[in-house]
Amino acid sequence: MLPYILRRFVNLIPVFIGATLLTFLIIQAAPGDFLDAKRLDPRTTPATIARIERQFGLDKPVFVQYGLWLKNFVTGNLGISFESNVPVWDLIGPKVFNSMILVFGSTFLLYFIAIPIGIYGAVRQYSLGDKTISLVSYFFLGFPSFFFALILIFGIIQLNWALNTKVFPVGGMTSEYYDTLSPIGKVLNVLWHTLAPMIALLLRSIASESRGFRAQMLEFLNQDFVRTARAKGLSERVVIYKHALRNAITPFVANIGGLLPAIFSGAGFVEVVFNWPGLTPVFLEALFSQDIYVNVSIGAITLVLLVIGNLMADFLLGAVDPRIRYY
């Protein structure tokens, strides 16, 4: 197991030179760069443009940049956001937490929720139920979560005016009075926020994931270990929990390997449509801005993440699947 590791790791280092580099090259491949803004404003002079410059090694070509970049990563220096003159990782740390809630929260929710309507499906193949489910979930799957984020919003803003009182908050991760809470009342200040982001991203995950089980269980369900177990007279509780599943959620188990770099990718447009207070808001100011630091950095930690996240897959699987060896 442990050259296995040792080999991914490895493997990693040319990947991650090639993926960052190749982000760098195409950041500064973009027309102009952040100082434009401050070329055309007359009350910058140049010698505050050539002294920005030599503060951030933009006066440097862009390999020797990249080089610049590369040797403080490793050491765990991100870097210096152009946009707010702070360190990176002061600025997308806090951010990390805040989209880490939505991701995980959500992720759970979706295994919790998605695993029994795609078994409950799977059994009763083509009932009045399943029948109702595939229909609720190829409509759902026709749209993106921000569309239903922005229908949740309008919902809310309605049921909130009816009833003339704040049943559910539109947007935020915090209400006004947050400070004055307790540490319990803080906790729950913020799961009440949550409830409307993670429903639009709950949404869409489940109409896919579900359907996606649902045909994996059917396909075990039709083998030949699984007729076996029927005839030896097992019962359907364990040919269906004990046989099928976990053959079927082996892909499912695969896919926990995108947790982690999903941290990094935050909730998506939920995050901005909900002014949730996550990495792809600073992402997205980051892109226009053109500040390079800030975007590298996050593709990088993002690769590393995924390294890992897929190491720790291989892991579960091979606890899952005992047919599955790692050398």
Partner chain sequence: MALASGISRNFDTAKSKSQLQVVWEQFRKHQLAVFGGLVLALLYVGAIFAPFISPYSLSEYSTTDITKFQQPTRVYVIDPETGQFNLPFVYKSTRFTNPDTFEEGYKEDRSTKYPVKLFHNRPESPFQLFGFIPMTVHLFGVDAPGNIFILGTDGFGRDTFTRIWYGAQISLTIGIFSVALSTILGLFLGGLAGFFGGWIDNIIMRFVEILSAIPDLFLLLSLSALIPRNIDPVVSFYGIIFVLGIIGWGGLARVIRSQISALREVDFVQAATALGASEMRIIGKHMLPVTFSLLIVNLSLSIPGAILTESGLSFLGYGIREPYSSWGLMISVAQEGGFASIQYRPWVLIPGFFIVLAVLCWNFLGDGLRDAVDPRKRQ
Contents of the next structure:
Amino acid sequence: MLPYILRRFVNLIPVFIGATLLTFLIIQAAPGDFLDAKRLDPRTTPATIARIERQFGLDKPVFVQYGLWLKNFVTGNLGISFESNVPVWDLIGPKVFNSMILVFGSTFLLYFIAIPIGIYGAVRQYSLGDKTISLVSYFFLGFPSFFFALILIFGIIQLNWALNTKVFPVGGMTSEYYDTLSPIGKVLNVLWHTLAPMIALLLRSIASESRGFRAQMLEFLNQDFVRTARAKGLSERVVIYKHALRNAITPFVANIGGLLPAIFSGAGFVEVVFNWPGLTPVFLEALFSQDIYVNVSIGAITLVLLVIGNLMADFLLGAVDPRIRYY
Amino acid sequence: MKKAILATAALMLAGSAFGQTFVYPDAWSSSKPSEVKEGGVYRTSTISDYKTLNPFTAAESGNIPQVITDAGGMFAYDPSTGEYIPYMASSYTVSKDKLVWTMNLRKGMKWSDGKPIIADDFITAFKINTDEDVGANAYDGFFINDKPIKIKKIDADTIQAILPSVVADAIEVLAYSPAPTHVFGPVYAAKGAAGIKAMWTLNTPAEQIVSDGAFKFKSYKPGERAEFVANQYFGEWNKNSAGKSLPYLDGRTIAIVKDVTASLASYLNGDTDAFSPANADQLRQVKGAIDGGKLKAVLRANVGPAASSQWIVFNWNQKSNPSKQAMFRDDNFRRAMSHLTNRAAMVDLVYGGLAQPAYSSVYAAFTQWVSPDLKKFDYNVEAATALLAKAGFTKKNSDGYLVNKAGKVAEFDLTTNSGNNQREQLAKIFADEAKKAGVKVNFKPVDFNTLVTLLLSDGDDRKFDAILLGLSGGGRIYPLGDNVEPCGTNLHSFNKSGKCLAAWETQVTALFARGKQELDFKKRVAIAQQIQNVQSNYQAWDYLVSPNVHFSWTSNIKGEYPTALQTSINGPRNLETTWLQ
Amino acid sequence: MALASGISRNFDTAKSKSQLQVVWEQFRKHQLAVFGGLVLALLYVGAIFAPFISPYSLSEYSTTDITKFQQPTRVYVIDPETGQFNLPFVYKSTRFTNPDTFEEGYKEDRSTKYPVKLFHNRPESPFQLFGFIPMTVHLFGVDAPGNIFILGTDGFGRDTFTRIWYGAQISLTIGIFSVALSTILGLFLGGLAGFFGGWIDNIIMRFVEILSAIPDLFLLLSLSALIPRNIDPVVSFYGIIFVLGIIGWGGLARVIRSQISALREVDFVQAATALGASEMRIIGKHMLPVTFSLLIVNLSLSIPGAILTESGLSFLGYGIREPYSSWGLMISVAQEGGFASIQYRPWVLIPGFFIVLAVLCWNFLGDGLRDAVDPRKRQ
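Provide the structure of the form predicted together with the partner chain, given the form predicted on its own shown above.
Expanding to the full complex; the earlier chain stays at the top.
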């Protein structure tokens, strides 16, 4: 297994370099740069500009700048944020964790919820429940997530008012009394805050994934070996859960890796609307002020996280599909 | 200035009863000293993340260093009289020629780490602020007509400032806050400006951040909240009239809520204690929640016009585009633009009626200062058309736009910062109305940084046509802009060639300097009004509207100013005397 | 998140007219798909005739007779005063504000009736139908000073109904154009990779891998930031199409590549090669047609995604810009109004339901097409 992981990582090096270089080039190509505002500010002397340029290597060609960034990245140094003058990692490190809470939390919940719904849809094909579910899913698929989030927040306020208590918070990740809580209390407090963003994030992906899983299940339920199993007189329960489900779940698990970037993007919108201190708000702000190392580092870190996610999906796949061996 | 000394004497009397403590006047709070309770946390929100904890490099308004030095510096503003009173100074004297100010420091003042606040701290702050390499925001304040103020230590408790010339707002300049020498001094001595700029970043542990104000920094989680706790040493020298130590609060938190809807949501949900509605919509929601019994809160609507301005400025420095340069320098063209500014529609459409038309460079909040004789070019398409004809735009082309003899279309780009809804709406209304007179205005929003860059650029060839932006801040003693009105200053945004181009600019520059040195209040006001009258006739800035200010806070937050003192300039409350019921 | 694997496996390589008929018959059995197709047809026709259907111009509002956030105009067929049947008419609404509650609203002024006129001539809002036929006649309208805002107005007092149809022109085409662009890219690059294999395949597929490794949102935002803010809004419209187009082609390229490389081994292609047909001819004549139905399905399932992405971009401030209108822009403006939009003027949210409707119908259509071309799903 270890050689497998190593090989995966070696294979990923060119992708990593390509993706970060591409991000770097795109962001550098945007009109203007961070120093533009400073250059015209009479209080900033040309000497200061030159010093900042030197300090950040901004006077060098793009590829050299990229090389510098990459070298630093490998040694664990993500550069300095121009805007707030602190190491980029200090700025985005905590946010990586915050975003991960949403991304991995919702991925886990997604499978947890989408699979049963998909099974139900496949087993009770064309039943009233199935039709309702699929209509509702279609509906959620069409809803822009930011729009849905706004309606959700509005609903929460009305609910809180109606019950005269804070059933759900309307944004943020922690309560202001967070620091006074016990460790368990802290975890619960964060989980409480994840509820609403998770709902906004999940409804869409559940809608698409459960439909996909339903199709997958149906395919296997109509296949010969299932028919054989039924003919053998196995109970429907065994047929569904042992034969069809195990087969249908394999490609589904394999797809986690492919889903993660999409969930990441979806989480981005939710972070913005729910004021969740994740990576996307930072990314947007840095894009605005052209704080380039922040942008590229966020890109690179999500890339690494996605790779880890993919690897985890691989192992999971190995667990559900005995045919897969790592060598 | 006489007025200021009288007020001082009254306070001194109160002060002497408690030795060297500063006693907060009862007039600053609507609560009686006997009824206040101690404890509790005051929760508010802000719209953007903090960039630094460093008082010398922080530039954005409402930054953390400002939060923790909220109480005042050498002098403090007295909202009940509108004057500055000695705060960290216990008393001061001014020489006969008004050039030498001698300030005696209050005894017993302490930093939040328990070290005494001493004369050296004011010297350190002065030195670092006036170090060009530090690039501090306060830098310009220590210069009068480009000549530096000199500040020196006389003895452990006495500081002397020598002004290069007489100036009306000297006390405002000298109201600056000290910097802890025991923290900044050694670094400045060893590493100079670079060392100072590297200090007190967001990473600096809270124990190292020293405060002279009522609160000290506790923690900051970007994207979440900043927390502050009461500075226990503050109470040793700041008390109420009953002798109780201030502040009453245990602390305050400022949540980072990046979106106005979200910050309203958290107020309605009871997650924050105060909110300032920005328009009729938000007022209506807050009012609805209060009336519906969902929110127990106080709402003060239409407190007054905002202490800020909004304008469209035309670029006079366009060497590479002589026809446009000539157009913008034509007085009649600019007057026509003012005639095409539909301020009533802006008030109605953008602010839901809760705003007033603006015509002056002095913020409408300074009611005493705004000239009653301003020349007003109100919305009038016919008058604008006539003025445009005078400016040479007599015929219309096939698209319905005006052209002059040279065949140039009356057309320009109007820029503002994207993402600011209200400004974008104002710009759109202006562009749509201009079209009715045959003037083609291309609305082009840009990023805020780019916009400021364009506006601040100087020389005789600047790369923009017209910018819609606003100003805020500035002094209270002479509420015209030091860096706005005179030629050659940083925000003299229509002409940044460095010299006056029009005769009236020269006149305004001279008047401004005269007003700045005029110590008599009435005469100073008269000069300021004369400046506004001249400016209004030439419309270098086309002033738009001045929105009303509204405050709201939850009912358990007490100690706000008496209603008469709640103005857009003062704000709703003094945090030192705010308490929780 | 279409599961493309299900489509590509058993693909009919023979294709004839009867095949098309089979697909059509299958498609017709899929009721939702037919419904989706019909609604979409209506929407697209509406978009084409937008200036005619709309009673006003795209950006028209009055600063003398303020109509800001006016509720949808009620069209009466029964006179509320007399209770008698009447030809459709409307009343003019007058604005009121309450300085205590800060409530703003409109009351009908029942003194004058304004009949709703079909083929109403309104010279104040001229337009060019299809971009070249000058007209001033609108499908319906009322005489001044009456107003007819059947879906209410926005914060400037502009007619929502009008802006929805003008917005449809952008929202609906942005989907098609950007997906067309990504299809061409996907087809071309995927085809190249699949056909030639070797290092070309390697390079293209590595690039696809790189693109798919960067989270879409970050890539999208970075690319959108390339479009200068002060550029002409038309150029920024093309810019957005371009950005959406270059983000979406990777997945399709993968599918096409695997199809084509499988096809390379199929008899009729080998025969063509043996007959000396050029490579381009083989790709164009023999291989691409086979992937055609796959493409149609892919198109119809990607377009809704592009429509949603555009609305998301508008929300984050990187989308379509004034004076143009798109559903995404309209809904993001409504979003900026916050809860006031939901509470006091829900009609500003209507463009959101148009987004939902269009996406829904494209999904119906796409699913129907997918099932119809998939022989295993035939009933």
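This structure is a prediction, so every number in the text was calculated from the model and none was measured. Positions refer to the first chain, counted from 1. What we label the rigid core is the largest C-alpha set whose atoms superpose within 1.5 Å from one form to the other.
K.L.:
Taking the rigid core as the superposition reference, indicate whether the CA of Leu141 shifts 2 angstroms or more between the two forms.
P.N.:
False for Leu141: its C-alpha shift is below 2 Å.
K.L.:
Do you see a C-alpha shift of 2 Å or more at Thr302 between the two forms, with the core held fixed?
P.N.:
Moves: yes, 2 Å or greater.
K.L.:
Given a core-based superposition, decide whether the C-alpha of Gly93 shifts by 2 Å or more between the two forms.
P.N.:
Gly93 C-alpha, core-superposed: shift of less than 2 Å.
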